[in-house]
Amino acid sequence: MNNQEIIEVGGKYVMNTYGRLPMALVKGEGVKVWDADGNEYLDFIAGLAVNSLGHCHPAVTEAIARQACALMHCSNIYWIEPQVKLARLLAENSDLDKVFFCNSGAEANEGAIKLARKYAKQHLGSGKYEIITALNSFHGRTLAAITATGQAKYQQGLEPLPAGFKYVPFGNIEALKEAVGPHTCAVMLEPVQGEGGVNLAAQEYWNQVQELCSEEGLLLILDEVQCGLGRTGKFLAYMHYGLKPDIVTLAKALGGGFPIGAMMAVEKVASAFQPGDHAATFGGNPLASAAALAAMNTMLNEGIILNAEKVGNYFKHKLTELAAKYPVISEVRGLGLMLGAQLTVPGADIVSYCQQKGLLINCANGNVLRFIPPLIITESDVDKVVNLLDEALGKIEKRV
């Protein structure tokens, strides 16, 4: 099928649920995709973060296939020893204890939820259960994590909503010190926001804001799904700020192309959940877990995070010039390879002229270019970019 054939006969069978562009990728190899026509591009969206160590890698393939020829699936009721492996990766490698394995980013943070509600009714009170979370952010789909999601946008036409969140100013320690009440349990924030636009926020923000929490006995718990996993320069983005979290929740790049999430946290928050509180049935089965293992220790092993930082900084650098020679690029931040460039214009045609051309980014929330390409792109790939990224521009440019 090409990709007009693909897209009627998916019009008429595929629930209308994505703003899907007119093509279809049917192959993908390092960080290049082909569409069903045989048109190739640069992929700088890597599956939205997911495909960090670029398509196919033969160490995830083949994990994958050896896997699967042994044991695809098995309950959670047995031990899986991939599973068991993975966790004491994640683990060792970061400064949380214990793992509990699921699905995606949305399941992960509703995992996170339930288990800071837990925590906190088993330690601080039958009354302790609000959480409070970031406008701009995003933690999912699911009900209650499009609610501790700080954007109406996505929340509309869905209410009731579940009850128990409240929403701050991301970066604005004040605001977050005036939201905390006698209900408050937890903070849920992304160190970098990835669809609000990759925002960051100050080092002493943080030093407050762990500061507060530790005051005040609440949980910080940390939405790592877009930019944990070497995303930044460091494995988890916390790690640039010398953050101690109780809770991180992780997906897109953990397996490698493959779905798989996890909640991570310290033990003694971790150990307020007992057999029958949570569970997801693919969860960390030994396909998804056998991937990730792959996945995690070629990043780690392989120089993929030293170069997520180092392409990153050359990548933040040729956007920087970029902006000094087109005032619509009013600003340019982020950490490794999850830059963003805010543009005083819409960005949906600088997106649609760099697809012609070959070349595949993403915009969020509808003014800011937003790249996160695999973490294996070299400085030869980004300068193909910011080539096409100025002819774009430049058109841009001559139309304000």
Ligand code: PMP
The other form holds:
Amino acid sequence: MNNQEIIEVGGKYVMNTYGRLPMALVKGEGVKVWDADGNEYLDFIAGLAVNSLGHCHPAVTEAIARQACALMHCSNIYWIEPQVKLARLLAENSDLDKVFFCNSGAEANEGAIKLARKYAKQHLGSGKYEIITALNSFHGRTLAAITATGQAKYQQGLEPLPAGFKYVPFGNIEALKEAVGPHTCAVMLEPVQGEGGVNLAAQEYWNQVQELCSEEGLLLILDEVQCGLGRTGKFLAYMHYGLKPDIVTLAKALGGGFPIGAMMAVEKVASAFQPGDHAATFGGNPLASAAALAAMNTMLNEGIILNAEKVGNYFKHKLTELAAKYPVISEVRGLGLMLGAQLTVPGADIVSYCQQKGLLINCANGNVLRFIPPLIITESDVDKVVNLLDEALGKIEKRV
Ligand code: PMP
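For comparison with the form predicted on its own, please write out the form predicted together with the named molecule.
Everything in the complex follows now, all chains and molecules, and the chain you saw is the first one.
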């Protein structure tokens, strides 16, 4: 099928939940993807931060093929070798002790919310269930996850929402302190907000968040679904700030392109779950775990995270130069290869100009150009992208 044929069948039979671009991708390799008409693109979206190793990394595809021939699925009523190895690898490379595996970011956050409530009942006393999250945050599309999400647009029309969530501006410690009440059991934050437009908070804010949590006995839950796993130039983004979270959620890049999510916790908190308390049929199945184990071994052992830091710094520097040339870029921000360029105008035209010229980028919140490419990109890939952006911004600048 060509692009047009796929789009027609999709329009007829696939539920209309996504604002899709008019193209269908059929192949990917490294930082490149191809559509059904044979057009080639440089992919600076990476499946929305999923394809961090690039598309179809051989270590991942070989692990999947090997595991698919051995055992694809059993049940979590048995132990699974690739799953336990993956749990050990994640624990050894973080400050968390135990892992619950699931299939997506939203499901990881659901698990985190349930675990926090269970822990609170057992250790903090009854009546503690409330979780404070940040405005502009994004935690997924299930009911509890949209309720944790601090953006009304994801919640509208879906009421009644689960009770027990409160929102405060991200980065404002006074607002957070004021929001803590008798029912509060946890604070849930993204170390770098992704969907909200690549927003960072100051080191001093994080120091005080950590202090507040220990003083008030609150759990610190960090959603690393988008910013985690090498993207910001550290294995987990909280490591930039020296935080000690109680619960961390992961998904996206974890499986190297294969769907898998994880909710990690420190021992004391993890033990609030007992057999029968939580489950997912497909969570950590042999195939997903084998893919993730290969992906994470590659991520950790092949200089990928260092590359994200190094090329990310170069890219940020180049974007800052563009900002000096074009006043429509009011700010460049981000860490590693999670970068955003805040525009004073909508970004849709720039995104579609780039797409026509063979570059996939994305716009968060309508006016933040978001760059979340595979972490294997080179400085020469960045140069190509910056040249194209220069062209696109030149055209925009003439109009404003
Ligand atoms: N948390 C964050 C920070 C995310 O960016 C996303 C997805 N954009 C999610 C959770 C939800 O992940 P999923 O789509 O896998 O449910």
